[in-house]
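Let's start with one chain on its own, the form predicted on its own, as structure tokens.
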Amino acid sequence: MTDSLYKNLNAYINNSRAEFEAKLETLVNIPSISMDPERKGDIQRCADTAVEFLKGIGAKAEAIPTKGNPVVVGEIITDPKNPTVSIYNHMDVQPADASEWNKAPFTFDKVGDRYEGRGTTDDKGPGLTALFAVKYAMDHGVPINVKFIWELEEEIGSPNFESFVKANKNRLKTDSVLVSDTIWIARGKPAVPYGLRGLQAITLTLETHAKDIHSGLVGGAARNPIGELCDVVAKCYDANTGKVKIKGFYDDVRKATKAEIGSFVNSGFTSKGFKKAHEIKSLRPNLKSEGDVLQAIMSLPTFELHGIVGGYSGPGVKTIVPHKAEAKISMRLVPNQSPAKILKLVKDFIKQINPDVKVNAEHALEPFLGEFGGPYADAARTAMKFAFGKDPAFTREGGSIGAVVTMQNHLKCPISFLGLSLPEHGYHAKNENYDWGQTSGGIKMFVKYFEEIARL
């Protein structure tokens, strides 16, 4: 089968380009923003389009309702005796501020080999890349069964995904899961993640009086909630180094081994390239080496302040003492850390500093750690090298994918990551894009991966 499988693969990829681009344009032009309640109609339109695309390659497919947004599922069963792989992607997207973009965010544009628009790389482009690979593998007799799980709430923390999985556990039964929603460290150097950070988000609120008051009348006597929250946050962590000061915060951290750190460094990462890709002017002064930076973004927990709300934010200065303030904070967590335990530590710590501050728990996700080695990791390594010509580095993702932990807990099978996005593709950023090079290589990669796991 091997010779016949790859004989026509390059021709298939080239001949499929126009169809791939047309389908990507259709999806990108649908603003499937899961955090915007006014986009419910667009979410449903995206789900219906996804079902149509899956049926187009011969899959049985439908959009299954949940309490929130639907989940699109599909399957192609070649033989019940064949191994089954489930492919997870998401079709919902982040919002986009049109004033920051160089084009309309939800209008697909093709510029040479580059595809521009919200959702091109996160995660509609990689999802379609896998779809085109499945079609080729099925048409050429690769002995596997394939299931598709396309979520439409990933960008809001997958609040209804666990109930969906529990309700459809038998239908979703599989031998392995393949996720294509991750990022390489550098173009030209493939990366296979095997871990994800978890998350505990919180808001801190403090109300010190009933209304905003003229500072000329009360300044110097009235409490200032913004100032007090700034003091609380400063006591929680060192903004210069990122080091968290909360007692017990690091107790359960599973430290990366020398072999893991070596693999991180082998990813093609450079601090210069990292800063350029993300338009960062400078890094924290305590990060002295590439390994230091990589551990900070992959294998160590974080404490980040995302915004402080309160008082007057218009032009000039309005001399009032605000009555209320809120700080928005997230903590990325690493393997062995528990969101519930971290939340309690934070609450207890802040209560000692300022008992008037209310700590409100927002969404939480458990961290994930997969296999650094083993047959599925070997299959991923082989597939990446076949498609892109280089052995991949095994890395950990700094972000979170809530659905992965849910699938690990309930489907109880190996989970592999074969992502295609690059730092310059702009995950969650302005001018998001994807490209034909990653698409064409990705189709090859997935086909090879399917052939490899069919033998397991």
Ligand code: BES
Contents of the next structure:
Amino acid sequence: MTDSLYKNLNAYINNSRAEFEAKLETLVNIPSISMDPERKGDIQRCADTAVEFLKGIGAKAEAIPTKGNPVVVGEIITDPKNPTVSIYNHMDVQPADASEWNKAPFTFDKVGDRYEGRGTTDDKGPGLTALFAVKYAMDHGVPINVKFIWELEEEIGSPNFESFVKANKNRLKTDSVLVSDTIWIARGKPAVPYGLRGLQAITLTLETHAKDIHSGLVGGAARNPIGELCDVVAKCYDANTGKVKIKGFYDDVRKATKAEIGSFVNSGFTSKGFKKAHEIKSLRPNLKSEGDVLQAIMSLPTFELHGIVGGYSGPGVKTIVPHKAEAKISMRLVPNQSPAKILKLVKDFIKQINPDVKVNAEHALEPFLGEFGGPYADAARTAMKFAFGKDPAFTREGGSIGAVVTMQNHLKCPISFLGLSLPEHGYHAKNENYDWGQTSGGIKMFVKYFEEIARL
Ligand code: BES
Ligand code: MN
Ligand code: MN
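Switch from the form predicted on its own to the form predicted together with the ligand and give that structure.
Every chain and every other molecule in the complex is listed next, the one we just looked at coming first.
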């Protein structure tokens, strides 16, 4: 099959470019922001469009409602005896602050080979790349069945995904899952991750009086909730090194082995390139080597302060004593930490320091550790090398994809990550983008992967 399978592939990829761009434009121009309750209509419009795109390549497809946003599913069954792969992507996106961007975030733009707009790389572009590869594989008789799972609540921690999977267990039956929502370490050097960090998000709230008061009247006597939250946060972690000071926090961390760290370092990572891609001025002073930086982002947990809300934040200084404050925090967790256990540790710790602070649990996601080897990892390696000319590095992602652990628990099958995003694509950042190089290579990569796993 190999020769005839690949004979038309380059021509197919080139001939598909205009259609790929038109479809990406359609999706990016729909602001499917799952975090924003006012975008329910856009979420539905995105789901309906996605269903049309799936039907367009001959899949049976529909948007299945949940208590929250729908999940779009599709399938092409070539023969029940063939192996089935289920491809996971998400079609919801992060919000975007238009004032930070160089362009309108929810208007697709094409600048040479670059595609700009919120969701281009996370994760509409990679999702469409897989769709175009499936069409080619189906038209050329690759003997696999394909199912699609396109979520619309990934960016809010997949709160309804587990009930969706439980309710649709039969139709989701599969031999393997392919996730395309991850990132390489550097352009030109493919990465195949085998782990994800988990997450426990919390908000801390403190209200010490009923209204903001003139500090000339009560200053010196009244408590200051913003200051007290800062004190609590400072006792939870060392802001210079990031080291968490809560007793027991690191107890369950599964240390990365020498071999794993070696593999991280082999990914093409340089601290200089990392800083450039993310526009970072300097890194934490305790990170002495590239291995230290990689462990910090891949295999160690974090404590991160995302925002403090409260008081006066307009121009100049307004002399009030604020009456309430909120701190938004998350902890990235690694195998084998448990979000529930960490939450309890943090709650107990904060209660001791300042019993008036309320600790509210937000999303919780379990960390994920997959297979480093085995036939699917081999297929991923072969496919990446075939398409991009280099052996991939096996890495762990510092981010989280809530649906992955759910699929592992309920679908009970191998899960591979064949992502296409790059650091400079700007996940969640201003000026998010994706590009034709990753698309065209990506189509090749997926076709090869399908051929490889069709044999398993
Ligand atoms: N695609 C990302 C996950 C990711 C991030 C993979 C970084 C590799 C590197 C995903 O869309 C995402 O942003 N997940 C969120 C989930 C959260 C909002 C519950 C995350 O990791 O913050
Ligand atoms: Mn994503
Ligand atoms: Mn994301």
